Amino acid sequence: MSALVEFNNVTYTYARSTKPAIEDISFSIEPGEFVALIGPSGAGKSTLCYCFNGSIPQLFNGSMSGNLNIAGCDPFEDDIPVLAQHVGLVVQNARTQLFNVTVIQEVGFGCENLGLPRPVILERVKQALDFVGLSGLEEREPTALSGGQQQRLAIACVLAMDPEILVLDEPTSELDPIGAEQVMDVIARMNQELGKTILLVTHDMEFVTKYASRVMLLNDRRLIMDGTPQEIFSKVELLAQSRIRPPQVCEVAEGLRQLGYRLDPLPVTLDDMVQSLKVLRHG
C-alpha cells in the first residue's frame, strides 16, 4: 500500500524568525491510519498541521525546504482549493472557522466552493449533520451552539467535502469532559466507519491511548519518536525530557515494573491493565 502522506526532510522557518518552527521532519502515513501528534507547547505541532492543507507555504510568509506529497498533491505547486478536496483542517477554536448565519449554510459552504450540484450539496450536508449528531439544528445560528456542538459543526463542515485526510489541531482543549468525549467519538467513527485518515494533535494522553494506533512525538522542532502507544509511552525518561506526562495507567505500570513485576507489553489502557493484572495474579 502506497503512503497517503509523505514528508521528506521538511524544514520551515517563519518570516522574521531566526530558528525553524519545524526542522528536518520525515514520516509517512498510510491510508486509514489514526495518528496522534503529541509534544510540548511550541514544539511545532500546529506548524506541521498547516503544511497538510497548503497554508504553509502558500499563506504564511517564510522559507521552506524538503518534499511533501499530500494525497498526490504537492503543497509547493498545487493551490489550496485543490488540497482542500483531500485534506480537512479543524483548528483548536471552532468559532474562528464559523461565519455563516445558519448551521446548514455553514456545512454547505465548502461544498459550494467545490462547485458541486445543489442536490449533492444538500445530501452531503444532511449526511454530515447526521454523522456528527447535529440533525434538527439546521436553522440554528452557529454562535448559539455549545462549544462541543460548534466543534462538531466544524468537523461536519470538512466532512461534507469528503476529504481523505482530517487534521485536527487540539479539537477538545476548550471543551468540558462530556463535550470532549462527544467530539472524540465522532473523530473515532470517521476513522473506523468511513475509513478517514486522522492526524490528531492533542495534549490528552488518555485520548491518545484510547483512540490512536500510532503516536508521533515532536519536541524542539524535530520528530524524535514514532511508534505504537506501547512503544512511545514505555520511554519514560524521554517523555519526561519532552515534558509529556504519560497516561495514568502507564505511570502505574511503570511503578509496578520498578517493583519487579513483569508487564509485557506495557498496558496503556485500563482494559490492558486489567488483563495484565489477571496474568500477574494467576502467573
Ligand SMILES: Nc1ncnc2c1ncn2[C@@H]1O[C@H](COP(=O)(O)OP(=O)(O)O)[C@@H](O)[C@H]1O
Given for the second form:
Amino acid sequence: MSALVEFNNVTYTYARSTKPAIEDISFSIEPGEFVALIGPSGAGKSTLCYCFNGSIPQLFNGSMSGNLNIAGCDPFEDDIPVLAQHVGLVVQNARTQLFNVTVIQEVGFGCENLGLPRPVILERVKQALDFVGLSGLEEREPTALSGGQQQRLAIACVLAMDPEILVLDEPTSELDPIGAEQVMDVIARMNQELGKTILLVTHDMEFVTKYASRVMLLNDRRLIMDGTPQEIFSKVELLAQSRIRPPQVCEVAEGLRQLGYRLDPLPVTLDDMVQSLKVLRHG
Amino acid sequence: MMNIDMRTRKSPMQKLDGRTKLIALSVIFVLVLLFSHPAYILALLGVVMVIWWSAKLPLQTIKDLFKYFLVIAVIILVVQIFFYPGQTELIRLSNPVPAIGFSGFITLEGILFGVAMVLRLVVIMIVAPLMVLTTPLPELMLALVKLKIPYRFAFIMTTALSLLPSIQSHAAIIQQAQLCRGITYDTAGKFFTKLRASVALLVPLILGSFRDSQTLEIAMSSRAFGAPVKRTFLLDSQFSKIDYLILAVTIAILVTGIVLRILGFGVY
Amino acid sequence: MSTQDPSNIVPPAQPAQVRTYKARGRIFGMSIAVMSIWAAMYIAASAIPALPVPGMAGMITVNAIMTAISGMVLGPAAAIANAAGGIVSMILFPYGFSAGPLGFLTVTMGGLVAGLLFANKWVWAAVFELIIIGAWFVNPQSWQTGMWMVPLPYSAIALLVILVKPLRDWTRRSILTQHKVWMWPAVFLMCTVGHAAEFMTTNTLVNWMFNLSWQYWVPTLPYWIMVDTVVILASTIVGVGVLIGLKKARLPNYADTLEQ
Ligand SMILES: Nc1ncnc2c1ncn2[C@@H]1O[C@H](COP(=O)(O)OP(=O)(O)O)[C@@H](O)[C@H]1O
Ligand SMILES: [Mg+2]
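Please could you give me the other form, the form predicted in complex with this ligand, since above is the form predicted alone?
Below is the entire complex, every chain and molecule, led by the chain shown above.
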C-alpha cells in the first residue's frame, strides 16, 4: 500500500525572499492518520499547508524543488480544482475565507464550481451542515455567525466537496475555549466517523495529545521531529528550543521520570497519567 | 445604507425574475434619456412610481435620496430657466445681457425644459434603487450571469459585498485609534477636515485589507474557483408567464418609444 | 521516531532541480481576491455620503482618492475592480452619483486610463483618453462659448503625460523605483491622469443627460480647478503612502507584476 501523501525533499522559496520558507521537507502520511503539525510562528507551517493542494506553487511567485504526491496528484502540475477534490484546505483566518451572502451558498460554493448537479449539491450541503452542527442556519449571513460557528462553517465548506484529506491551519487559534472544543470535536469526528485523513496545525498541545496519533514539529523551515505524541513530548529540551511548551501532564511526567519514577510510555493525557501512577503504585 | 430587509417583504416585484427587472428598468432608463419633453418624462415617472408603489417600498426613501440631489436639481432648474433659448416670453426681467447669454426674459420653453430635466434626474436616481430594494443580491448576480455578464465579474461584486462588513469594522477600528490622535470624522461640512481624515484612513485601510488577499485567494481556489467546467448555480430562476408578459410589454414600449423619437415626438 | 528517519534521507544524486513558478489565474496580473477586496473598500467608502455636484468627479473625498490611485495600485485591473465596486455602491448608495446608473463608468474610466498608462500600454491609454475628451466635443452643447476650456486643465495634462515619451517614461520610472523625491511629482501626475479621466467622464455624462449650458460650466471652472487640485494632492499623499507600504510589506501591487 502506498502512502496517501508523500513529500520528498521539498523546498519552497517565495519570490524576493532570500531564505526558503520550507526546506528539504520529507515525510509521508497514510490514509486515516491524524497528524498534528506544531511549531513556532514563522516556522513555515502555513506554507507547508499550501503545498497540499497546489496553492503553492501555483498561486505565488516563487521557486520550488523536490517531489510531491498528494492522493495520486502532482501539485506542481495538476490544477487546484482537481486537487481540491482530494484535499480540503481550511486557511488560517476564518473570516477571510467566507465570502458568500448566505450560509447555504457558502457551503455550496465549491460544489457549484465543480459543476455537480443541483440535487447532489443540496444533499451534500445538508450533510455537511448537519455534520458540523449548523443545520437551521442556511439562510443566515456568514458574517453574522460567532467565531466558532464561522470556523465550523469553513470546515463544512470543504467537507461538502468530499475530500479524503483535510488540512486545517490553526482552526482554533482565535476562539474561546468552548468554541475551540466544538471545532476540535468536529475535526476528531471527521477522522473517526468519516475516516478522513487529517493534518491539523495548532498551538494547543492539549488538543494534540487528546486527538492526534502523530506529531510533526516544524522549526525554522525544517521538519525536525516526527513521531507519536509520547515520543515528541518527552524531548523536553528539543521542544524548548522550538519555543513549544509540552502539555503540563508531560512536563510533570518528565519531572517524575527524572526523579526516578518509571513512566513508560510517557503519559500525555491526564487519564494516561492516572493510569500510569496506578500501575506504579500497585504493580 | 438603505436598510430594508428584502426577505420580510413579499410583493409582486419580488416574484419576478431578476432578468425581467433588470431589462425593464434599463428600458425605463433608456427611454428617459431618449425623450426630453416634460409630458413624456412625467409619464415615465408615473410608471416608476406605480412600480415603486406595487413593490410596497416606502416613499421616505425617495425623499431621503432627493435631499442629496437637491443641489443639482436647483442648479439644473436655474440654468435652464434663465438660459434655455426659448421663444414664448413669460416674464421680462431686464434688457438682454449678451455677455452671459441672457435674453432678458424667462420663457415658457425654459421652464418646461428645466422641469423636464429635473424630472429626468428624479427618474434616473430612483430607478437603480428600485432594482436592489426588490432583489436580493444573489438573485441580482444570477440575473447578471444569465444575461452573459462574465461570472468572474459578478463574483467580484458579490464577494465585495460580503466582505463589506469586515472592511467597515476594520475602518472603524482605524478611526477609533485615530480619534485618540485628534483626527475626527464627524465635523460635518468641513471639507479639509474630512479630506485629512480620508487620507489618514485610507493608507492603513488599504494596506491592512490587502494583507487578507493572500488567504482569500487560497480559500477561493481551495474551493475549486475557476474550475474549467460549466458552473452549477444553486440558486435558479426561470421565467414565468408574468415575466414573459412584462418583457413583451417592455419591448413593445421600447420599440414604440424609439419609433416616436425617430418621428420627432417627445423631443423638446 | 527519529529526528529524520535516516532511511528516508536519500542524498540527491544531482543538485535538486529548482523550478520557478509564476502565479496563475490572474487577470492583468491581479488576482480576483485583490480586486474583490478593492471593490469592497470602494463600497465602504461610498457609504460615507458626500454632496454630488455635476462636473465634480463622482464623489468628493474618499472615492475620488481611491479612483485616482487605483491605476498605480492595480494596473489595468483597476478598471474591473472600480467598475464592480462602482456598480454595487451606485445601487446601494446612489447619493454620490450625479450620472445615475451610468455613474460606474466614471470610476471605470479613471482606473482604466491610469492603469493602462502605468502598465506602459500608452497607446490604449491615449485611445480611451481621446474617447473621453471626444465624447465631450461630440455634444453640440460643447461648442458654445468657452466650453472648449472645460477639458483643458487636467485632461490636457493627462494627455501630455500619456503622449510625451520622456515625460511618460520618467513618471513611470520614478514610481516604479520609488525614488525618494521624484516619486512625489510622478505620483501627482499619475493621479492627475486617473482623476482627470474620472471627472471628464462625469462631465460628459452630465452634459449629455441634463444639457447644462456654458453659463453653468464656464463660470464654475475656476472652482473645479481648485477642488480637483485638492483631490489630486490628497490622492498623491495617499498614493505615495500606499505604494511604499505595499512594497515594504510585499503585498500585491501592480509594480510587482511589471518586475516579473
Ligand atoms: N507571501 C509571502 N511572501 C514572502 N514570504 C512569505 C510569504 N508568506 C510567508 N512568508 C514567509 O515565510 C515564512 C513562513 O511563514 P508561514 O508559512 O506563514 O509560517 P507559520 O504559518 O508557521 O507562521 C515566514 O518567514 C514568512 O515571513
Ligand atoms: Mg501560519
